[in-house]
Partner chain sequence: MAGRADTAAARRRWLLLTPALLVLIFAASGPLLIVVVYSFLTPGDYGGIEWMFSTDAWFNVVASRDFFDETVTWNDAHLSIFWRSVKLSLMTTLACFIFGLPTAYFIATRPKGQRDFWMLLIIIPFWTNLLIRTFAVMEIIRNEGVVNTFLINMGVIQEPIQMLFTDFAIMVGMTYVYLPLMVLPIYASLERLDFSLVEASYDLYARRWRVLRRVILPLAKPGMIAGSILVFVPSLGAYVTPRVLGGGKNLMLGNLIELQFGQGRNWPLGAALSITLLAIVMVALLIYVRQAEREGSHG
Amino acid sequence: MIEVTNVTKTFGSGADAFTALKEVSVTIRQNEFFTLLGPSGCGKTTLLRTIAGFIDPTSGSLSLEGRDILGDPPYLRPVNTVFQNYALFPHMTVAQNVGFGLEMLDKPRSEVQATVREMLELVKMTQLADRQTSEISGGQQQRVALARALAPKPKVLLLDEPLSALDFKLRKEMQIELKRLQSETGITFVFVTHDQEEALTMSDRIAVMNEGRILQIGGPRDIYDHPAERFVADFIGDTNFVEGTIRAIDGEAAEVELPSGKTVASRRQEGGPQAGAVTIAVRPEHATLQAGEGLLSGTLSNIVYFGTDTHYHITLDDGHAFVIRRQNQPDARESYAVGDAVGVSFAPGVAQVLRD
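Could we see that chain alone as a structure, in the form predicted together with the partner chain?
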């Protein structure tokens, strides 16, 4: 649907030059909820604005449904944007805002009115159609911005951190709302966020970006369970990093020797390291704690009770820290105490060999 190929964008020149996108390539599929996730300054907004047409890339190509659209100005691209600050027209009513795009496309008046009504219904704003945009709340402005961008029935809807200005509860509501809108309209959504939870709960696929590059593309579960790089593992969720050495590989499987001398079956990415010293990642909830020997052994240094779960902080024999998260059961007594000698284990295939 959208093909981004080797797009590079450099701002400024000479010593001040800043490369916001470095050879970025990604394919976004029809009807999917695609998220660009990364810390601020990673290039995700630059990529979004390139698709919208506000930024001309320095090199690379961009096509929509097989047609090259790089030369098209924003008003010729069948793509609409929900801006971070909503950018609603302050001199127009809610309904006039929603109808603006259709009016600019010179649609007949009756069609504009019908679509505006339909869109306002879709975002549940029918009652406030004649209000000025300054007279409605932030969450309502958000809905109007969505309706305005959806009204011309774009092929792709671009959303630039649209939920960041909302408070926690409203954000949760809008996450569900966005997902509903996406499935009801069948429009491809490209969503930019720095919030990993937002990305995991809403997306069909996520592209994790850092320093102008896409590090990994995959479904939420894939990205979380099988991070390909240290940055991805670290940015999304909590992770334990353990140094090890690859002893043997077989496709996606790798036999990794741990500092304790024991080996464990791990998972590696295609094109990842094939031998030598590597870092493996293990999620805190994927590891288990046991008294005595485990794959790794150490001393329990802290126990933190969180209500839903308990975090066990372990100092491994080689001095590294390791955290295990265990879900709490009703009326279970704590069976460990700080200072206990414990073992850490994880099932074969759980540890992820990182590329770096």
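Please supply the corresponding structure for the form predicted on its own (the preceding block corresponds to the form predicted together with the partner chain).
A single chain, with no partners or molecules, comes next.
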């Protein structure tokens, strides 16, 4: 659906120049929920606005369904945008807001009315059609903004952190609703967020960005379980980092010697390190705590109960921190205490060798 090739965007010139996008290339497929994920200032919104036509790139190319659209103004691109602040018209009703774009396109009145009914049913807002948008809640306003953007039936819907203003529970509900809407309409969604949970919950694929570059693209499970770089591993969820040394490699497998002197079979990405000192990543839920000796050993420094699970904070013998997350079972009693000498183990293939 969208092909971004070597797009660079520099703001300003000379000593004041700032490059927000650095030769970014990405292919976004038809009918997929694609998420641009990264911290503030990483370039994700700049890329989204470039696709929308609000920003012209300094260099590179951009096509939609194989057609170059860089010369097209925003209103001629088959793309709509849902902004963070929704940008609804407070003097109009819900139905009037949804139909506004269609009226600007000079669609027949009967078509406008039919589409408005269809969109309000889609976002479950039919009963509030005659309300002013200033009289409805934030979550309802977001549904209206979605309906208005979907009404002209764009080929691509761009969403710029549309859930950030909602409270925690409503944000959870809208994550499910957004994925439902994308599945029902078949429209390509390009979603911008800094929230890893949002990205993992809704996306077909995720592009992790930092400092104007895309570091890794993949499905949620692939990004979480097989991070290619330390930044990706650290940004997506909680991660333990352990220094080690590669002793042998076999394709995507590597035998890594840990600080304890023991070795563990680890995964490595194609093009990853083949020898020498490396860092491996181990997710807290992939490691186990034991009273006896493990792959690593240390002292239990803290136990934090979270209801659904318990986090065990360990100070390893080399002074580094390690966290293990264990799911709680009904009526289970705590068998460890702060100060205990403990071992840490993880199964072969769980650790991921990271690129620098």
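Numbering follows the first chain given and starts at 1. What we label the rigid core is the largest C-alpha set whose atoms superpose within 1.5 Å from one form to the other. Since this is a predicted model, take the numbers as computed values, not measurements.
- Relative to the larger rigid part, the smaller one turns by 9 degrees between these two forms, according to C-alpha superpositions.
- Here the rigid core is superposed, and D130 then shows its C-alpha moved by 4.2 angstrom between these two forms.
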